[in-house]
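Heads up, the chain below is alone and in the form predicted on its own; it's given as structure tokens.
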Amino acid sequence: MSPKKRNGKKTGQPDHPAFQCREKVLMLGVMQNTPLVLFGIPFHNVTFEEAIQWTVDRVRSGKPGVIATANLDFIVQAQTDVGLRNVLREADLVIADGFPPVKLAPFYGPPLKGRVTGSDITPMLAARAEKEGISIYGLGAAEGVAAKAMEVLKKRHPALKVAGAWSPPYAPLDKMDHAEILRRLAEAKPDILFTAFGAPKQDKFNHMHVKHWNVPVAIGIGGTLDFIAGIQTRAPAWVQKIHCEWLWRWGTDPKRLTKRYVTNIGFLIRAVWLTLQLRLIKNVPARVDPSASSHGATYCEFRGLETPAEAEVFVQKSESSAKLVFDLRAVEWLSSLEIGALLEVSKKVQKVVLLHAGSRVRKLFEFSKLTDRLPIAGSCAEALALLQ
């Protein structure tokens, strides 16, 4: 399976005017927007150096953005948990925390710029964030952790703003007093907030009030502020460079993390199946309807995006749109790049149909939980029917 065979024809350059990418977009020095979609979760393609500049200028802008740092758990829970699901979908930066992610990339599409961990990342961000003048929150963990980490970070940097810390009494996420956290964050007016609740919480936490709070830039850690508490002990670098962390983690809390890492497994061999399946089986393309026309949709016989430049535009352009049908039939296979700008749009617009899918698509599609964000209709009139 090649993700940039078309059916001999040339690819990235769809048919309706409102699609053409044919425009030069200089990109140097800027982040990518579209997100690489892998198994139903965008993961944006950055570096540490990028998330952290990209932190930097959100805390600027002043508008309230959530990061995420999800790894195989996430695409796991993911599955069976949309919630989650649209969490990680809607997040402003979703980055790579984790080895299965970036090792599959390649054979979906781009690959990954590497892994960009929570617990690396944390006080990186801290160090930053003196230089910058940017003040942080730590919130979570155990009683006492979060105030004992912003302790550490503020020995390890002295002009350090730390904002606060608390570690709210445990509790679900519907059972916390969201109104006492949101008061103490309203008024300690952090720019940085790091939510140490556990994934999925967190993240669904941060989600919750991303729209209401004044926080410039929250992002779900895990167990980080354990780790710089010195709670907990991280894997030894060895450990980490081959790629053996969460075999580390397993071993020093095996009653915990025992059914979470079985779990995961079961779905990295499914994935990796998967993966073989879709690389060696043929192409079943689909019947095509004669009707195809839009029905008061813009309709747009896609056929591909091969550049994360081409991908931009072709989000911005559709924007322009109310509903839209992207006919499949002229491509054999839709790339990581290609679904996360499809994903762009359907959170930009009102509606996103897919038409003509064949069956690669169809089976990737399923096995990722896609369907529910961007539905794929058999025929004009199922086409139709979705719209509505």
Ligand code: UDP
Given for the second form:
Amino acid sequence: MSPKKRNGKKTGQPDHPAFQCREKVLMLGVMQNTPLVLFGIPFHNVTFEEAIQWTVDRVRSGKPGVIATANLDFIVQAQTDVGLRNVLREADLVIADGFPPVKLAPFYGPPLKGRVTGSDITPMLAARAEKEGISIYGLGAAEGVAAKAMEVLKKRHPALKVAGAWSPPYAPLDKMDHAEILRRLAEAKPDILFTAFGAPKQDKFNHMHVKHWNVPVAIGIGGTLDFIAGIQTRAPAWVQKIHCEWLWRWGTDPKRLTKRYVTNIGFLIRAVWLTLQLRLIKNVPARVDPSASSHGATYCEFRGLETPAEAEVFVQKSESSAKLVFDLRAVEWLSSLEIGALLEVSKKVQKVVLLHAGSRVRKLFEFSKLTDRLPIAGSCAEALALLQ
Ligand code: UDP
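Go ahead and give the structure of the form predicted in complex with the ligand, now that the form predicted on its own is out.
Every component of the complex follows; first up is the chain already shown.
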């Protein structure tokens, strides 16, 4: 969002003031795809092909990871569900399963490359899995549906390795028989786990176990097993093309979905209104605390990040043990990419606090519930208190 104030300095260079922290910074970790943060939720800017390649690479690496297929409903639920918010912020890959994030992204930073739906990527992953000799497992949906869906995929792709399928009895997350599910997964040893418990249950489930199981990729896919098994019919292609798949689903299951869609439409209206306000209102800069740079925590002047490559370098250069104060006085606005970079840094270091945020950044952060990860301090003393 413009206008941006960068004080005419080039950003992204290792010797740029954006990196001039008083403590030494270290190069850490491998290259990551810095997400674009929209309404507090990170979205990785990938195409179908890139997400599929990521999955194959992850399977080859053997390091367990999770994918979330986030749409407007996720964003809305995450506003009140701090658990889901954190699960999405910790996910290894979050793909944009819906038009609202794709359409709104250009107002907040770089555009998203496109919609990458769970319902479409699941059969595509099955096709690629067959070619790569990778095994899959269907978990969730009503009794027998996961097995039926795996059967359908196996028929389409005869060489596909189906490691197993199970539809556990419906139960809230804390009442599920986790031990039994984990036992079955340990026995089946799938490479890709399709978890279909609906959001947020499936994503919380994957997040709970990813650090302890040996499943290389677990992806939450909502009602996709129902579509593959033929229990539910997806909207025709022309309905999908005019962005009305949600309307189709609403029509086919109004009892269950009316509350969800009414809430989501309400949020969307508020989000569009916020977007308009942020473009129209004048930024009121924060009052500058002259003692800002003279305190113990690592103090960094944040001068903006223009490209994903700059964001990657910025994230990699943050020191894992540090407590960081980012002074925002030089920037009027934070793009979705800049927030993504700051969020990534906050995951690596002990604590991040923002100082001297103008009124527009404050408004966006409050609306998006970003202040729980990236708190905004009004003064240096407050920043130091927040770092404790
Ligand atoms: N489901 C489940 N266990 C539960 C609740 C739901 O396995 O406790 C399944 C349900 O049968 C359906 C999917 O999870 O197959 C949820 O689909 P929903 O339409 O809610 O997901 P969406 O695609 O909208 O995220």
